[in-house]
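Presented below, as structure tokens, is a lone chain in the form predicted on its own.
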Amino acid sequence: MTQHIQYPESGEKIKVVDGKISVPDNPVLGYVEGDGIGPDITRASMRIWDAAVEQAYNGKRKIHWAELYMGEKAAGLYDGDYFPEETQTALQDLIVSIKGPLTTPVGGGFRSLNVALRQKLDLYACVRPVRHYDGVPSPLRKPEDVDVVVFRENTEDVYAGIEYQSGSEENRKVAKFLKEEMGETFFDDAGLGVKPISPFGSKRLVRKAIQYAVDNNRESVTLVHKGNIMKFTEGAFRQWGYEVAKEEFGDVTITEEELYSTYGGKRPEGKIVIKDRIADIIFQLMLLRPNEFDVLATMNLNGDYLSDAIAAEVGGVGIAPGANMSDHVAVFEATHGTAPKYANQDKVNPGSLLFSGVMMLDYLGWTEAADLIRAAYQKVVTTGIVTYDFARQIEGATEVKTSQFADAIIEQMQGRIDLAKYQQEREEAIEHDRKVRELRRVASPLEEMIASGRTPQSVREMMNPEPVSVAAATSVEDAMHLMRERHISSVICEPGDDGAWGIMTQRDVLSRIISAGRRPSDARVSEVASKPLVTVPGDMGLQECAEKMSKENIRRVVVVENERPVGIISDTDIFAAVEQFGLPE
């Protein structure tokens, strides 16, 4: 028996089967309205998204809401209680819901409400799609480029509360722990706060951002992290991305580095790159190479920044959409506050809450009705009819309300929108740019892991791939001339009768030969090659190649796989990754 949650009577519940939600063409979806400028946006928003709904599907489907309470209007109705406990069954009943934005009560039991659903929930992947429509103002010269999913991490780091305030008996305990049992120094009378992250919270956030990125035919996932400083947390966070790839996703993954040593830049089909970038890094990558990056898997702080960040670039958190998520249940949400200075006014900017609507009807399977929004409203805003947020930066607009922006849209979307045609453009434009990207990574490979952030962690990365090699039996004469074709300054000798490889260079025919008066067209390669090689896995360090270089006294080693020569490394190689990169942390 509920107290104030009616469900409607018609409409069927979404299931989970098999591990997947199953959603009926007549769903039923939560709604909480929220407070301050929420009944206004709210209002807006449902109307577009049921008009969308019944224009893709011509009336096959339909959603049947059901208002759930949170917030102010829920204190009114459960005496004084802004997350009743019916609302969290309610949630997790229906499995998908939307909420506007919510008053977090003064002096109250909460820090946020917006934490505390996330954490009675376990809603642990908070999830933020940012991109640019024609006609939003932006700060940047090519907005377009930026169309980018943060997958941020809601339940661990900074965020999860661990905290001792200063001069509290808890403190002066954890403060005499850390410094006489674990011998850490710091200033007395120092706050202290704990930054948990763990294999599990970590793993399941990258999982999450994998799978929509393989459903959702993605380029790449980058993790996001500040690993070279704190090694044993944001650092751990990365190591575990990684595993989470190759244990998981082994057959649709590959790392940046395979995608640069092994397939020369050229993504193969159907496969996701999985980088990772340093998180302030990141954050001037964003402004000046927005388009390199497609999904951002990031743990909480990280991701709190990041987020709202990226949205200022294409419109900021007005019209920026996003999500709080488990393995199913998902809360969508408007990202900004209340603005209770314009509550009832019918004026503010619908567009957070609209498009988190969108997002969830992609999350249904109903990507034509998300489509539909998507277009329209770009159509609208192009057209110049905005609320006054936009209104203010775009010459010529055409101020209107609320309502009558939700007005517009619907008249767009019943009008003669070629759905087809968007989707089309939209899917031509996204292939186009990644031609692009990809063409530079292949003619220019160090000068676009230096303009996208890469920096080269092994040899693999910086080795010269498949390296030249020749029959033991070559007369010297004929690898010489191979050498000046090929513009290279050495060659791989093939196992001869001692069944050993061998490496040729300039150096061992000038020392060998040349100097000794020996005839190249007399001698064969397997008589001048250095033997045995020295070799090196694909995976080591820069660092350690180098000392390796220097205690054997050569200029150049050989990079092996499965015992079997990949790729040759120079000190010229070395010299040219540290200069551009400096050494890896």
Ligand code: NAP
The other form holds:
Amino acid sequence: MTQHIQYPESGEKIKVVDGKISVPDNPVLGYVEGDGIGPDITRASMRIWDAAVEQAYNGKRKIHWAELYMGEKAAGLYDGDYFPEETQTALQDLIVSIKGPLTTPVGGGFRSLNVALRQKLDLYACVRPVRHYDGVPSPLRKPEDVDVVVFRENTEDVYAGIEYQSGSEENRKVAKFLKEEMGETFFDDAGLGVKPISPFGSKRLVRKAIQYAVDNNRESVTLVHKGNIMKFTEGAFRQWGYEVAKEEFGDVTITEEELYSTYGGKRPEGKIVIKDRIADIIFQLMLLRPNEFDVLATMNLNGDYLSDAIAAEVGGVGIAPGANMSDHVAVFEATHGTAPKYANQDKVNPGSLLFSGVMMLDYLGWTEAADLIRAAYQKVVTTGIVTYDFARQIEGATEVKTSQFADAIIEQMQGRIDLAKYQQEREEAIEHDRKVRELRRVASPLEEMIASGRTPQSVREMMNPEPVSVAAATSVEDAMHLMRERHISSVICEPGDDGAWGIMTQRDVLSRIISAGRRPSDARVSEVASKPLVTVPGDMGLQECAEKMSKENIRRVVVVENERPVGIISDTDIFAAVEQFGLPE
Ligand code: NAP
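What I would like now is the form predicted together with the named molecule, since the data block earlier showed the form predicted on its own; can you produce it?
First the chain shown before, then all remaining chains and molecules of the complex.
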């Protein structure tokens, strides 16, 4: 076999040490320039990456590139072989590589080169960060709210390729088995496909998503699924996802249910919230409330649709970056195709490949270089210097060639960017957004839950947390002041001599004090409060709680955990939940 790949002598290879990649200052990285527009965007992007690294580390760090061959260039060099063995070995050996788009060879023995790549290297996670940059055209009113990273499972699901064509012998065999032995019913001659979703495949994907959230100070990981319909595949993915979070990341994660019930909507410092959403609802939410979401973990098919849909919200394929990863080996890539009609015209947007390289720099831990490119890109685009695809959407823009766009970014990076300020502003904006959302969750948990697409199941999720309690000897007058001040209609009465908790509502004050002509300053809360307290445990279902309220003929009950009141739930809360979501399953 002809050998064409040559590693540069001056660089060192990345290694894996103690389960993490260890990156020298002079790593050898692989690159595949790709077909069609690939060489144009690769050339331009490499200049930018190299300049950013040089600028950020004053020449102390440098990428040493090794060209690897795939696609048409490989076929020319390796006797028609589009994905030579040598390239497969090098991608694994170098650990980190980046590639341009590739033409899918017709009749080349591959379904697609990209699929072959994923399978050969077991790149089980397709990672797509999607965020907005000022100046980039978007159909959203507040595109800056979009800042998510999609982790899509790459090896399973209906994409696993287990399909039986209508009319084939195999199809007849499988159909016969399903109908006769399993008692299934479906129309004759239906094409059949299998949807394998395994604990192994699901867990390694979710594990990677959570680890990313931990490493990058993200707020939440959302498991996307259609488990309400496909219980044993998509529902199982959800369940295995929660299991990984609990078993392997128990000290750094909480569930969304706990966020509301235990923490009253306040995310404890450093904890990542694990939540889940039904796949179709997430499309709507990513348009209406994108800033509720952070890291998304999906199965293969859902993730395919979802990542393109989200990318379209903030600039489309021209700038959407991506990577395919295994535990350590990562191949970063442009997410668009080879756009052959623009090949060698120095015309197209290098953004997708450029930002895949920015992801790659982040993956190496070279975030200063990555931030430099992000900041410079934003500056260039906001001044209206863009390639043809954005120019046709931005009035008054200056259309430039791919190489000129790269020149503009490099010029920006060299000297005119206050990186510390850029980083600080971004961190402050993220922190501010998080605080605003937290305040809303704490103030009106129900509205927030509704708006963010969560369906409450238990009283814990619907209660008003942190009930206000007063000592038994408090005067009714003082308690009334407190109730007005806090806008609450009841207070909990702490145990007095009788050792029993109680509750005093506005109605109790009206019927037992005011209508009886007593002065509130002369009465103690313990005399007025209803005792014993009617309580329910936090995990009680809403229907059961409604039953209890009607039986006791009361309008609110106190939620108790570990023998302490942790919240109050009223008939209005249950009414609102059922009106909004229907009865929980
Ligand atoms: P495509 O190459 O992505 O091009 C479709 C259109 O998207 C282009 O005509 C252009 O739109 C726009 N576009 C793509 N890249 C752009 C860029 N960098 N800057 C600005 N606009 C860009 O899709 P395709 O024509 O369906 O596929 C062509 C070939 O690529 C096929 O052989 C396919 O198999 C392959 N492909 C490879 C990959 C991959 O390697 N990852 C992915 C997808 C497709 P306008 O015409 O509106 O200007």
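The structure displayed is predicted, hence computed values, not measured ones. Numbering follows the first chain given and starts at 1.
query = Looking at how the rigid parts shift between these two forms, which one of Val174, Thr455, Gly316, Thr233 is at the hinge?
reply = My reading of the hinge gives Thr455.
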